[in-house]
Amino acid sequence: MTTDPTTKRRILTGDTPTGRLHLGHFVGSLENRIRLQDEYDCYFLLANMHAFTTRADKPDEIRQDTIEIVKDWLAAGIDPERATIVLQTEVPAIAELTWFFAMLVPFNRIMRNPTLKTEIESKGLGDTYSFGFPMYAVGQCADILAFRPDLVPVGVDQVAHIEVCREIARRFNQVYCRVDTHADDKDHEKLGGVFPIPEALVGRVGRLVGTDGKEKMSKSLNNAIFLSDTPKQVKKKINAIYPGQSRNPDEPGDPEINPVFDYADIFIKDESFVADLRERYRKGDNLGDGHVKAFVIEAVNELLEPMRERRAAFDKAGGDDVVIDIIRMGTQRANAVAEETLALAKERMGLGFGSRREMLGI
C-alpha cells in the first residue's frame, strides 16, 4: 500500500520533447524517478513549451515527440496511477510565475549559466537565438516551483539550472515573505516562505558517453542508444563503438581508455564479473573487444526488453489515444497544485484580488 500523496515529500522533474529518450536519460534521471514513485508525490513534466525555443517552426514534430516521451516513460516503468504526468502548456500558472520570477533575477545571471552557454554552442545558435531561449532558464524555475517540490531528479548537466531555481526561491521568500536573508534553506517554509528551496538529485551516472566513445550521449550527435531500440539496433550500435586501441585478444589492453567498459560498469549487474573482465583484458587473457561488447549487448538488452514489452502493450491498448488520456488526467490533477501555488504567491505579492475562477466569471 502506498502512502497518501498529501503526506509525502514532493518531486518535480521532466523532459523537453526533443526526440526519443536514450540510455543516458535513463541512468541520469529516469531510473531515479521510477525508484521514488512510491516514496514521493511525483510530478513529471512534459516541457513542450520549452521545445518551441529552438523549434518554433515545427509544432507537429513537438507534438509527436511529446507523445513519444510519455511512451518512453510508461515503458520504463512510470505508473500514471502513482505519478502525475503534466503537460506544461496546459498549466497556465507556470507562465504567470515565469513572468514574476523574471523580475527577481538579473539577465546577466541567466546568461552566466554554464548549461545555457553549452546549449547555445552545441546547437550552433550563435547570437541568433530567440529572446525566448534564455527565458526558458527562468521558465524552468517556474516549472519546478509551481509544484513546490523538495527534490528535483536531474542529470548532472542540469544542476546549474537547479541552482538558479534555488536562488529565485530564496529571493521570492525574502522579498515577499520577509524570510531573513541569513535563514537556512531548510527553514524557509517554516519561517513563512511560499517556496521550499529544492535540492537536485543527480542520477548514479552523471555523464554516459555516446557510441562515438567521446561525447555525451545525445540524439543530435547521432551517438545514442534509445530506450525503444530493437535488439538488433542495440547490437549494431554497441559493436560499432571504437575501443580506444587496436589489439589482439591475447595482447594486454587498457580498460580505462575503452568506453565499452564504461557500459559494462553501468549495465552489467554482477560487479565481480566486470572486475574479472577488466583484469583479463588488462592481462591479454584471450579476451577480445568483441567478447566484452557481447556481454554489454546482453546486459543492455536485458534492461530494455521489459520496456519493449510494456511499449507494445500500450500500443496494442490504444497507442497515442491512451497516452493523450493519461496526459489530460495528470494535467488536471497538476493544475490544482499549481493554481494553489500561484494563489499563495500572488497573495504575498499583494495581487490577491480573487481566484482565477472568479476573475473569469465561471
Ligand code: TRP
Second form
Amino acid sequence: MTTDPTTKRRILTGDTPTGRLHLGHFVGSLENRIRLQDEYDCYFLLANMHAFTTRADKPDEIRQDTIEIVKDWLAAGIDPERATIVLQTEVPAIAELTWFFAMLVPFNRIMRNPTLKTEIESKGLGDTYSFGFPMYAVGQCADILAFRPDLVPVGVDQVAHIEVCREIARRFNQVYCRVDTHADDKDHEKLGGVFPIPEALVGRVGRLVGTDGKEKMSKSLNNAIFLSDTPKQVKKKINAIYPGQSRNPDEPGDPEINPVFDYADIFIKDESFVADLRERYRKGDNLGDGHVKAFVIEAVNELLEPMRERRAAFDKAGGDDVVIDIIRMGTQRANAVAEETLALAKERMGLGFGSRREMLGI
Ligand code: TRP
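Could the form predicted in complex with tryptophan (TRP) be shown next, to go alongside the form predicted alone?
Zooming out: every chain and molecule, the one shown earlier first.
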C-alpha cells in the first residue's frame, strides 16, 4: 500500500450478487471505483444478505453469485491489495446498526422509496414480498455508515437509497451527538457527529440501453453484454441490435434514434471519430449499419480484452479458493473499521456497557 489508508478519505459501495456484471454496471459505477482505488480508502461490499431478501430459498445460487461477482470485480481491475472486499453477512456491526437506524426513519418514508417500488414491480413481488425486503433499504444505510465514508459511487437508480442514508446520518448525529438541526452537512463530524453525511457519486452513464434498444441493460431482461462475454458473443449481440430504422448505406439516417450510436458515444474513445460517423450517417455517405456496429464491436472488445486476460490468469491461479481468501482478508480489515463505528455509535446512545470482547467473553 502506497499511503496509510487511515489518512485517506473513504469510499463505500457494493453490489447485490444476482449474477454476472454487465456493461451497464461498468459505466454506471464500476469504472469510478477502479479509478478511485488509489485516491480513497475503498470498501466494496458483497451485499449477499440483500440477495436473501428475494431469494431466501436459493442459498447455493447466492453463494455462487457472490463468488462470481468478485471475479468480475477483479477482472474489471479492482485490486484487493488496494481496495477492501467485504462480505456483508460477516460484518455483525452492519446488522446491529440496521436495527438502530430502523428506529430513526419512519416506516412510510422507506415504503415511499421509488427504487423499492420499481423493484417490487419489475421483480413481480406483488404484495407477498418478505418483511426483510423493504428492510434492506435500512440495511443499505448501515452498510454505508458502518464505514463512515465520504463518497458512495453508485448508478442513478441507487440515489434514492443514498438520500435515505443521508437523512438517517443527520438524524443520528442530531439525536445522539447534539449536532444542531441547522448544521451544514459538511460540518456534522466537526460538530461531534459520529457520521459524515455521505454523497452519491453517479457514473458517467446513468442508464445504458440494452441490446433490445429499449430497456435499461439488465440481466433479467436478456439484453445485457456481460463483462465475461467472449469476443464472439459481443459481436453477435451487437450485430443483433435493431438500428431503429431500415436504410441503405447511401440513404440518410437518423443517428439519434439508433441505439448503436449510444454505444458508440460511450465506448469509442475518439470523440471526433464518432462525430464524423454521425455526420456521415445523417448524410447517407456510404455508411452502413454494419459498419457502425463493427466499430462499436471493436471498441467494446478492446475494453473487455484486458478483463478476459485477468480473469484467465486468475482462474489459473486457483479460482474460487483464491476468491474466498480475498473475501476473508478483506472482511477482517473491514470489521476493524465497522466495529469502531459501532462502538462509537453505541457509546453516544448510552449503550457503552463494555467492549465487544468483554461481552463475548473472549
Ligand atoms: N442495493 C445495491 C444494488 O442493488 C447494492 C448495495 C448494497 C449497495 N449495499 C450498498 C450500494 C451500499 C451502495 C452502498 O445495486
